[in-house]
Every structure is written in C-alpha cells, then in structure tokens.
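As structure tokens, one chain now follows by itself in the form predicted on its own.
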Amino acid sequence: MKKLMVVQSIGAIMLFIIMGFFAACEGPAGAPGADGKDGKDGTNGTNGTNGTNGTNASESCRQCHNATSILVAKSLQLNHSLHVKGEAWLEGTRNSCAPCHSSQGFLDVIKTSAPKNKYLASASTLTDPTPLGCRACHKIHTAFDSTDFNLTTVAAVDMMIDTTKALVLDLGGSSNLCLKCHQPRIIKQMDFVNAPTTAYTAITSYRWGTHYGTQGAMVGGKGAFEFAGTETYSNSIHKTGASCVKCHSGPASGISGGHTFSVVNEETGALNTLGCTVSGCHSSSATVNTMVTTVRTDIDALIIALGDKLATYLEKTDGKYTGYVDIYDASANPDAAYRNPNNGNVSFPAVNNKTAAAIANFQLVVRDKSRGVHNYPYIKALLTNTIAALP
C-alpha cells in the first residue's frame, strides 16, 4: 500500500515538473491579429424624409412594442368588447355570416370590394373564424411602422337594406368602419306609398328583418321607411358633429370607454360621458344624463305604442316586443302563435306594404338600442309618423 503511494506521488511531481518546463518555454506574446469581418447590418426599414434610412427592423418594432402599456390597456379593454365577448364569431363559418361576425371574413369583403348584394365571405376564410380583433380595423405588421394602426377601411357605405338603387351613407372616417357592419341587412322592398295595400309576401321566418346592427341607418337617418306625417324629418347633430368613436371609445372610465366601445360602466351601469364632455360638446355629465333621460322616456313610450299597433305580427319576451316576427322557429321561438306545428300550425296573418314597411321600422329602432340617443329628431320622427299611419 505504502509502494503505491510513493509511486501516485512521484507520478504527481513529475507532471508538475513537465508542465512547469512548457510553460517557461512559452515565447513573447505576438502582435495583434486583424479585426474579424463586420457582421451584416440590420435591414432596413421605409426611406424616411428628406432620403435619410429608416429606422432598422428592431426599432420599427419598438414604435408599437415599447415600454408604454398603450397595447396592454387597448387589449384589455377589447376583451370587455361585445366584438370579441360571447360566441358571435362562431357564425363566421357561415359565408353570409363571416363579414361581419370573424376577422378573416371582414376583411375579405374589404378587399374584394364585395357588393352589397353579394356580401358573402371567399369559402377559404371560414376555417378557423376569429373574433373581430385588432386586425380587422387595423393594419397591424403590414408596413411595421405607426401606419400599422390606420383602418382597414373609411369608406362610404352603400347600404344593404336596398338593393334596389344605390343608397350610400357617408358618416365620415371611423364611423364608416363601423357602418360596415352596423348596417341593417337586406329587406325585400315594398312599395308603401304607392301601394300601401298590396300584400307582402315574404315574410316567412322568425328571422325576418333586418337583423341586428341598424345603429348606422339611425345615427345617418338612412334606410328607414319614411311614412309622411306631422314630424319633420330632420337629424341630430350627432350626425355630423360627433363619431361612433368620439362617443363609444372616449376616455376609458371603470369596464366602459376605450376599446371596450361601451358607454356603459360594464360594473356599476353608469354611464361613462367623457366622450360628450371631454369633446366639448356637452358641459358636464348632469347635463348629458339628464339629456338621456327625457330622449329615453319619450322614445321609449312611442316604441310601445307602435309595438302595440303591430301586436298581432309580433313576438314578445318577459313583456317586451323584441322585434322578431311571432313565426315558429323550433330553438328560438318554440311557443310561437303562427306556422308551430306543436300548435295547431295556425297561418301567419296577411300582411301588406305598409304594415310591413311599419314592422321593419320598428326594428330598426329597438335594434339600435339606443333608445334616442343616437339621433333624436330623426327617430321620433320615424316612429312617430308610423304610428299615426296604421290603423
């Protein structure tokens, strides 16, 4: 034992010794070598002005993708967005859904220039439809500079509610991105001036309509049917004065304003005015919540007493005409009085012109929902010359 340690530690010495010789051995250090090549340099951006270079790929993306918490705060608020809350999106499987209810369908119909008769999405956007996010109304990563959150789309609107002659509303920049959608759809004409009697025979689903989005036709005082009456019809300054962003994006207070396109406080039900204050257009919140008030009360008694004209045509939920035709419908409308088969299979009533142009009308007064608000004077103009009209 004692052999194989002496051996282990001359072994050791040795290879000290060795090892100390090659370094004493080692020369001067020598002169520097050249410099290595330059690695590429970033590429670049757009020219700016005057010819000088863009900034390079890294910086373009900081313009956006910065320190600042302004992307943070705009996604969040969008998630409080009836644009992206709910299942709507999963109607953009649809091609005549897709336009307006996914991204991909949205700005398919923008860059196919889409007519309004034919407002269907291209069959390749339907796989995998997504909520309408911050692409469909900006150019998010296509220049990769600030003009990445310009609008898909200004543009006036030729409206879907006729397809019968060209009726185009012009509401100005973002608020005709919004009117893309916030139209109401097609609606087979009828002639209730000249033939107010004559039968109209097509409506025959629940659904019949114009579907949701009316708030455009409204606020620009548009696609309605304007019976003749005592009411002058004129429209509210909102029209030209304000914009579906100044008023529903204004300053974000509490789950309302900002990209949440609210102007109710998602926690408390309040409304959020800073869009009407701030703006100038109103000098305080009092005025605009007192100002709301006696618009809503007066609309909303004029709704009543048209509902209550159109009551026989008309379905009814927890007490209130929602708009849709009383026609069975199995998932929807199953207590249905007319065409259910689980009741008699009872005929829905005859209807004419002019009691149709009087329901359409209707519609596109609740399904605005903002019961006034959005332009005043027109809208009890509307129903107020309506109800005197009928019978």
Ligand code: HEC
The other form holds:
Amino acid sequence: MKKLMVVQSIGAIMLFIIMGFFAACEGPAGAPGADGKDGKDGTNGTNGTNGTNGTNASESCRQCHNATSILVAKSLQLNHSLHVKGEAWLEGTRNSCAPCHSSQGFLDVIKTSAPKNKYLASASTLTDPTPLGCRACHKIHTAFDSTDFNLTTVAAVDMMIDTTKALVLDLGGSSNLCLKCHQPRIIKQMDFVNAPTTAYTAITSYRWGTHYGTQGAMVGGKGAFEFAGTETYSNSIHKTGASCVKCHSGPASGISGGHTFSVVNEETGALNTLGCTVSGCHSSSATVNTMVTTVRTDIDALIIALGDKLATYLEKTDGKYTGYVDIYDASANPDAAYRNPNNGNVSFPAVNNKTAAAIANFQLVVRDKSRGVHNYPYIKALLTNTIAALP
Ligand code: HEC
Ligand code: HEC
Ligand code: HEC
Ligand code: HEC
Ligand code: HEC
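Alternate state requested, the form predicted in complex with ligand HEC (shown: the form predicted on its own):
So here's everything in the complex, that chain up top.
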C-alpha cells in the first residue's frame, strides 16, 4: 500500500514537473520583432510626352483662309513675278544654287546660318525643289496664325563676294530678306590697290564674275572694287530712306507693284511710281520720271564708256556688252573671240588685278539693271573712277 502511494506520489510529482515544464514554456506571446529593413526603391518609368494641342480650325486657319481676297491677290500678283514664273528655280537641285533659287534651299541656309564662304544647301533640300513662293519669304504654316506672315529672315547679310573678310551689309528689315539673294556671288579677290599690275589668272570661263542679281550691293554701296579718283563715294538717300519693297511693291497697278515685285508695268513698260510718291518722298509721278531719265542718260553713257575701255575682254551681242567675258562655250558663247576651237583657239589676253577689278565693276553695274536708279551717286562714282583708272 505504502509502495503504491510512493509510486503514485512519484507519478504525481513527475506529472507536476512535466505540467510545470509545459506551463513554463507556454508564456504569453512576446512583443512583435522590429520591422525589417526597407528594400531598395524601384526606378521610376520615364514620363510620356504631352500630345500637341489641336488647332482650332475656326480660329487659326480662318485668320488667313477666309472670305477676304488677300491670299488670292498676293498669289495672282506673285504669278507675274520671276520668283515663280521664271525658270531659275530649276537650279535648286544643286547645293551651290539652291540657297537663292529654291524655297527649300533658302530656308535651309537661313536655318543653318551658313556663313558667307559656305553658302551651300543641305543635301536633304535638293529633291523636288520649288520656286520662291509664299513659304520662301513668310513663315507660312509654322505657328498657324497671323504671325506666319512674318518674314523668314530680316538679319543683316554676310556678303559672299569677298570671302577673305567680314563684309556685313545691313539694309534693315525686309530689304535684308531681298539682299540675302540679290547679292553678287564669290569672286577670287585681287589686290588692285597695292598690286594693280600683278597677273590675275582666275578668268577661265565666259561666266567668270559676279553672277546676276547684284542689286543689294549697288543699293548698299558695298562689295564693289572702289578705285580712288575724282568722285567721292557716297550713297543715295534711297539706301536708308527707301527700301526694296517701297519701290518694288508699291500699290499694285496693272501688272506692277504689290507682289509682282516689279516697278515696271509688264504690259505698258511704264514705271509704277506709286511707291515713290505714296510715302511723300517724291512730289509727283512726273518729277520722278524726269529724274529717272536724267540719271539714266548719265549712267548709260558711263556704262558704254567703261565697256569700250574693256572691249578686248568683253562679249558683245547685238551691239551691247552683256557682262560676260568673251571666252568660248559650245552652247552659251559659240562665237567667242578667245579659246574658240572654230576660230584658231586664240588665247585669252593676259589680265592684271586692275583690269579684273574693272571687269567686275562693269558686271556689278550692268547686272544691277536699275541703270543708276538704285544708288545714283555711288554708281556714278564707281563708273567714273574705274574708267579713269584704266589706260
Ligand atoms: C498665316 C496665314 C495662314 C494660316 C494661319 C493658315 N494658312 Fe494655309 N496657307 C496659307 C498660304 C499663304 C498658303 C499658300 C498659298 C499659295 O501657295 O498660293 C496656304 C496653303 C494652304 C493649303 C494648300 C496646300 C499647301 O500647303 O500649300 C492648305 C490645304 C492649307 N493652307 C490649309 C490650312 C489649314 C488647315 C490651316 C489651319 C490649321 C491653315 N492653312 C492656316 C496661309 C495660311
Ligand atoms: C530666295 C532668294 C530671293 C529672295 C529672298 C528674293 N529674290 Fe528676287 N529674285 C530671285 C531670283 C532667283 C530671281 C530670278 C528668278 C528667275 O529668273 O527665274 C529674282 C527675281 C526678282 C525680280 C525680277 C528680276 C528681273 O530681272 O526682272 C525682282 C524685281 C526681284 N527679284 C525683287 C526682289 C525683292 C524686292 C525681294 C525682297 C522682297 C526679293 N526679290 C527677294 C531671288 C530672290
Ligand atoms: C547669292 C544668291 C545666288 C546664288 C547662290 C545663285 N544665284 Fe542665280 N540668281 C540669283 C539672283 C538674285 C538672280 C536674279 C537676278 C536678276 O534677275 O536681276 C539669279 C539669276 C539666275 C539665272 C537667270 C539669269 C537670267 O538673266 O536669265 C540663272 C540661270 C541662274 N541664276 C543660275 C544660277 C546657278 C546655275 C547657280 C549655281 C551655280 C546660281 N544661279 C546661284 C542669285 C543667286
Ligand atoms: C520674295 C519674297 C516674298 C514672297 C515670295 C511673298 N511675299 Fe508676301 N511679303 C513680302 C514682303 C517683303 C512683305 C512686306 C513686309 C513688310 O513690309 O514688313 C510682304 C507682305 C505680305 C502681306 C502683308 C502682311 C502684313 O503683315 O501686312 C501678305 C498678306 C503677304 N505678303 C502674303 C503673301 C502670300 C500669300 C504670298 C504667296 C502667294 C507671298 N506673300 C509671297 C515678301 C514676299
Ligand atoms: C528707289 C527705288 C528702288 C529701290 C530702293 C530699289 N529698287 Fe530695284 N529697281 C528700281 C527701278 C526703277 C528699277 C528699274 C526697273 C526697269 O526699268 O526695268 C529697278 C530694278 C531692279 C531689278 C531688275 C529687275 C527689274 O525689275 O527691272 C531688281 C531685281 C531689283 N531692282 C531689285 C531690288 C532690290 C533687291 C532692292 C533692295 C536691295 C531694290 N531693288 C531697291 C527701283 C528701286
């Protein structure tokens, strides 16, 4: 009995111990552990670009495409201008011609600010050239509002004729637009002042010289080869008081003025003097016509006199010096006196710096085509002093 009780007691103690053991292990839940470290941030995705605002057709396009006749009028006038009716824009496939002959080439050199000695259009602008329409001169379809009539450039022009020095001409505003194209092209320079008798050997083709469209240089009195002489070089009031468009785009009358850019009526040949009188510069059409006649009598005589002094070198057609040099070209100058295989292949006479400069001056004036009107005192001085400098 006693033994059984002992066994039972031992069992009870063991049970107690075991239960106590379990009771000790199973305490209340501990406080939560500290948070784990944050993981690395993920990288943000890039923002999407905003779409451009849609234009409101009734507000934007109608600023120009509307019931007025302004676009129609300008287009019809421009159709009579050589800018679109001429054929020289077809030269727009060549990088040295496109800058002045195609709309795309011109806009390209404005964009790339081509310096004077690199007046070359980018290759991408040489396919499908277009003539000099609205887009060449106005920022058409860029902002799609009336500011698109702003001009594509009005910056002062780095002239091309002399690539050896900075020759910047600023005729102001819209005249700089015209000047960017209506300027003489590169000529290999000659030191006619310090080395007048040194040989000048660059004349190898009938086309040597200034190219056409020398007007900007003559209006501005810059870029010519100014021989010293009895006449001093000064500029007409036209340089600052007028502008290319004041004279060439005066009120339209017949086929002249406005966006024909012509001062001469295509049908009658009469001068459109509305631009000369409308701004109060000249009192009447009659006084302008008298002044033009006087100026032209003087300048035409001087042009012939200089041509005669250079007769040995210059080409003459129908009794008039054309401005070309008399060197053979199979298609353009087949009857030339020099280098003509059909005429004894006579070599072109030696030319010195002084003579070359004089030929260039002759071209500058002839290819200006205004016969003195653009800048009478300057053109008169240039011709008079050049003539006097020649033997
Ligand atoms: C600053 C004035 C102006 C605004 C604003 C304007 N246009 Fe023009 N648009 C022109 C001129 C200038 C032409 C060319 C006319 C010419 O070559 O004879 C033209 C030509 C066009 C042409 C003919 C094809 C072409 O490109 O030459 C279409 C189509 C045209 N515009 C649509 C529009 C639409 C659509 C809007 C508005 C979203 C608009 N235009 C806003 C001036 C404008
Ligand atoms: C992008 C070059 C360029 C610009 C800018 C330009 N012209 Fe011209 N212009 C020409 C070319 C090239 C011709 C000749 C086109 C032809 O014969 O096919 C010409 C022809 C002319 C003619 C007719 C010439 C003639 O022998 O009958 C006049 C006048 C004229 N431009 C005046 C202007 C005026 C004024 C401006 C400024 C408002 C101007 N041009 C701007 C390139 C230009
Ligand atoms: C700096 C601008 C300029 C560059 C560059 C230029 N031209 Fe011209 N070119 C003119 C202007 C301006 C006229 C129009 C002059 C005028 O009518 O009084 C013209 C006129 C012409 C004419 C018409 C001449 C006529 O009286 O029938 C031809 C052809 C021509 N250029 C060919 C070329 C060729 C080819 C090149 C490239 C090798 C070239 N031009 C580069 C400005 C340029
Ligand atoms: C050879 C360059 C030339 C071409 C090509 C040309 N314009 Fe102009 N346009 C001008 C100049 C320069 C002005 C005068 C801007 C000034 O006086 O400030 C002008 C003025 C205008 C004006 C008056 C703008 C105003 O703010 O008052 C309109 C409208 C206009 N042109 C429309 C056209 C249209 C349409 C075409 C095409 C059919 C066109 N132009 C082609 C040079 C050009
Ligand atoms: C004072 C007025 C006046 C100014 C300023 C003027 N011109 Fe002229 N321009 C004329 C007259 C007049 C002629 C001769 C027109 C004729 O008899 O064929 C002429 C001739 C021309 C010619 C030859 C084509 C033609 O119509 O006979 C071109 C091209 C020309 N000018 C461009 C310009 C450019 C570019 C400017 C600015 C740099 C300019 N002109 C500034 C009045 C002017």
